[in-house]
Structure formats: structure tokens, C-alpha cells
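There is one chain below, alone, in C-alpha cells, taken in the form predicted on its own.
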Amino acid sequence: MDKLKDVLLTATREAGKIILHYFNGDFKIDHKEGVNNLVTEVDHLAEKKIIEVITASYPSHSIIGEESGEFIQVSDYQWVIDPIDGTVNFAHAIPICCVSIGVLYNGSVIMGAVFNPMMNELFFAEKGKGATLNDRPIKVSSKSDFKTAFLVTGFPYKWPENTLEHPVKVFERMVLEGLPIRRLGSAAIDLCWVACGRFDGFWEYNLSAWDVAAGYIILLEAGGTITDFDGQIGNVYDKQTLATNGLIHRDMLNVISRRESQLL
């Protein structure tokens, strides 16, 4: 596992160097699905470097990258890569973005790293060994009073189908609770900032595996709780993500599930 960790951290740091080099500079910006779903040439450069580092040591491992797609191998290991989580922030020179890489074994996340090179913050976790920020142990907050909770959320570019209500309705209910809520623009950072106690809870619809794989294990290893909006423990492929310090989890579930039809 030491080699796996070394490769993961090397890939993360090398991609971080690329991001930092181009930050607030000139680079090409394109659009994916939807006019505001951006991708830059830096995303591609960073992902290429990550894949190069991984395949140099583990050529038989499967890889799924946000920009490159999936490289399917017959392997128990899968690397899930987001070269820049928070690309819109990066494209506008807002330093809340990061490299996010998770390692799965037989479908379960066993290791993850999230690196914001502009803030020089490297989060890491290995299953069963706790979570760290720049090599120092981290843990979730001890906040148990939901009325004083500090929350963070995000909004998808495309509203999820088959939901009982618009996601803004849930946001509205949280706001009406009188809670301070932030929207940073990077789900990986949101999860890590819950993991280190800066926020007490996070929720978002329609995330992809590369958005949450690394943050998932970091949050859990820091003592947090992560489920879908029905309170069911799932995996990184779920389209509903609720992550908290565990102490306010039930309160957040209650607000999320308190639909308009139940209020009439």
C-alpha cells in the first residue's frame, strides 16, 4: 500500500504543479454539455500527467477520468480522476479548485487525495488509517446543535431527473432555518472542508464519481457520515450526496425530506 500511496500523491502533486503554473494565466477554454459547464486545456494537461504517472507504475489498473473517459482493464483497482474539480472557478482565477483522485478496490474507495495548489492544501486518507491535511490528522466538527450549523452546498448545471422537487426548494428550506450556507463551486473541497471541521455539513444533487471519490474516503476517515437523501449508505456513483459530521445528519435529512406536499 505504500507504493500505491506514493503513486497517488505523486500524481496529485504533479497535476497540482500544472494547475498552479497556469492559474490566472492564458489558456484555452471550451464548453461541454451546457454553456457554463467548462473545460480548459489545463484540465486535459493535468489529467494526461496523472494518467502517465499511474500507468508508469500500474499499467494494468483501470482508470476513469472526467475528461478522458474510462480505460477499462481487467483489474480489481480503479483510479477515479478529476484533474480540476472547480473548473469554472479556475477559469475565472478563483483559487477554490483542486486535483481530486480516488483509488477503488473491488468497487470500494480505499484511498484518496485532494490538492488545492493555490492554497497549498493536500488532503489525504487511506481506509482504516484516518485522514490528514498536509500530513496532520483531521477530524470533523463536534457541532451537535443544528441551529448553529455552518453548511455548504452546490448546484448542478443540469437539474436531476426523477426528483420530487426542484433542488432550490431544499436550499430554500435550509436558508429558512436561518443557517449560514456557502456555495464554493468544488464538491471535492466541500467534502474535505467538512472533513477538517470548517463546515458541519454538505449536500448536493447529481455529482459524478470523480467529484466525490477522494472526498468520500477523506470524509469517512475523518469521522464523518455520508449517505443519500434517504439516509442510505451508498457509494461514489450515487447521485445524491449528504455528508456531515454525523451529529447533524438526521437534522439535515429531515429538512431535505420535508417536501412542500408535506407542509400543506
Ligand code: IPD
Given for the second form:
Amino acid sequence: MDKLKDVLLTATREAGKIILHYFNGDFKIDHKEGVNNLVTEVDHLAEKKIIEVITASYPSHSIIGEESGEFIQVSDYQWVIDPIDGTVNFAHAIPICCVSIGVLYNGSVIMGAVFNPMMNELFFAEKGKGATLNDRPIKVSSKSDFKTAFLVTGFPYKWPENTLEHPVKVFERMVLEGLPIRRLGSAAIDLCWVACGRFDGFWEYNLSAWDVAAGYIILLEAGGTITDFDGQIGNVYDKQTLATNGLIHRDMLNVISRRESQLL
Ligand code: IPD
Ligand code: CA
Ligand code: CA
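Let's see the other form, the form predicted together with D-MYO-inositol-1-phosphate (IPD), since the form predicted on its own is already up.
Once more the chain from above appears, this time first in line as the rest of the complex follows.
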């Protein structure tokens, strides 16, 4: 496990150096699906470096990278990489973005690292060993009064059908609770900031495994709770993410699943 941790942290820090080097500088920006879903040359450079570091030590492990796709091998281990989570922020020189790498063993996340080099904040967790921020143990907040909770969320690029869980409707219901809500633009940072107690809860629809893999284990190891919008415990591939300090989880589930008729 120590070698796995070393490789994970080396890959994370190396990618962080690349991100910091280009931050607020010149780089090429392209568009993925949709005009506002951006990717920069720095995303590609960082992911290339991460994959180089991983394969140098673990050539037989499977790897899923947001920008380069899947390298599936016969292995119990799978690395899930988001070279820059918060690319739109990065492209606009907003220092809320990070590298996020999770390691899965037989489909369950066992280790994760999230590094925001602009703030010099490195979050790390290993299953059963707690979570840290710059080597100091972190834990979720102790807020149990939902009426005074501080929340964060995000919006997907692709919108679902007009369902009960439609992101705008859920957002409206949360706002009507009179709660302060932020939208930072990096799901990995959102999860870590719940893990270290800055926020009490986070929800988002339609995230990808690379957005949440590292933050998932960091949040759990910090004492948090993460489920889908029905309260079911799942995995990093879930399309609904509700992550809280545990104490306000039921309240958030109630708001997310409340029917319009119940508001009358
Ligand atoms: C995005 C961020 C954002 C979330 C989007 C993600 P990217 O990741 O995590 O907070 O709302 O759904 O796609 O594109 O910057 O890696
Ligand atoms: Ca992402
Ligand atoms: Ca990304």
C-alpha cells in the first residue's frame, strides 16, 4: 500500500506542477461536446504525465482517464483520473480547480488524492486510515441543524428530462429553504470541502466517475455519508451524488425528493 500511495501522490503532485505552471498563462482551449464544455492543452499534458507515472510502476493496472479514455487490462486495480477538475475555472484563471485521482480495487475505491496547486491544498485518503489535508487529519462538520446548513452544488452540461430530480427544480427547492448555497465549479473540490467541514452538504446530478472517485473515499474517510438521491449507498459510477456530514443527510434527501404537490 505504501508504494501505491507513493505513486498516487507522485502522479498527483506532478500534474499539479503542470497546472500551476500554466495557470493564468497562455494555453490552447478546445471545446468538447457543447460550446461551454472546455478542454485545454494543459488537461492533456497533465493526464499524459499522470499516466506516465502510473504505468512506470504499474504497467498492468487498468486506467480510465477523462481525456484519453480507457486502458482496460486484466487487473484488480483501476486508476480513475481527472487531470483538471474545474477546467472552465482553470481556463478563466479562477483558482478553484484541481487534479483528482482515485484508485479502485475490484470496483471499490480504496485510495484517492485531490490537489489544488493554486491553494497548495492536497487532500488524501486511504480506506480505513482516515483522510488528510496537507497531512493533517480532517473530518466533516458537526452541524445537525439543517436550517443553518451551508451547501454547495453543481449543474451538469447535459440536462435530464423534466423529472422530479431536475437540477433546476431541486436547486429551487433548496433555495426556498433559505439556505446559503455555492456553486464552485469543481465537484472534486466540493466533495473535499464537505470532507474538511467547510460545507455541510453537496449534491449534483450526472457526474462522471473521474469527478468523484477520489473525493468519494476522502469524504467517507472524513466521516461523511455519500448516497444517491434515494439514500442508497452505491459507487463512484452513480449518476446522483449526495454527500454530507451525515447529520443533515435525511433533511437533504427530503428536499431533493419532495414532490411539487407537497410544497402547496
Ligand atoms: C466538471 C466539474 C463541475 C461539474 C461538472 C464537471 P470538468 O468537471 O466537476 O463542477 O459541475 O459536471 O463536468 O469538466 O471541469 O473536469
Ligand atoms: Ca471533472
Ligand atoms: Ca476534467
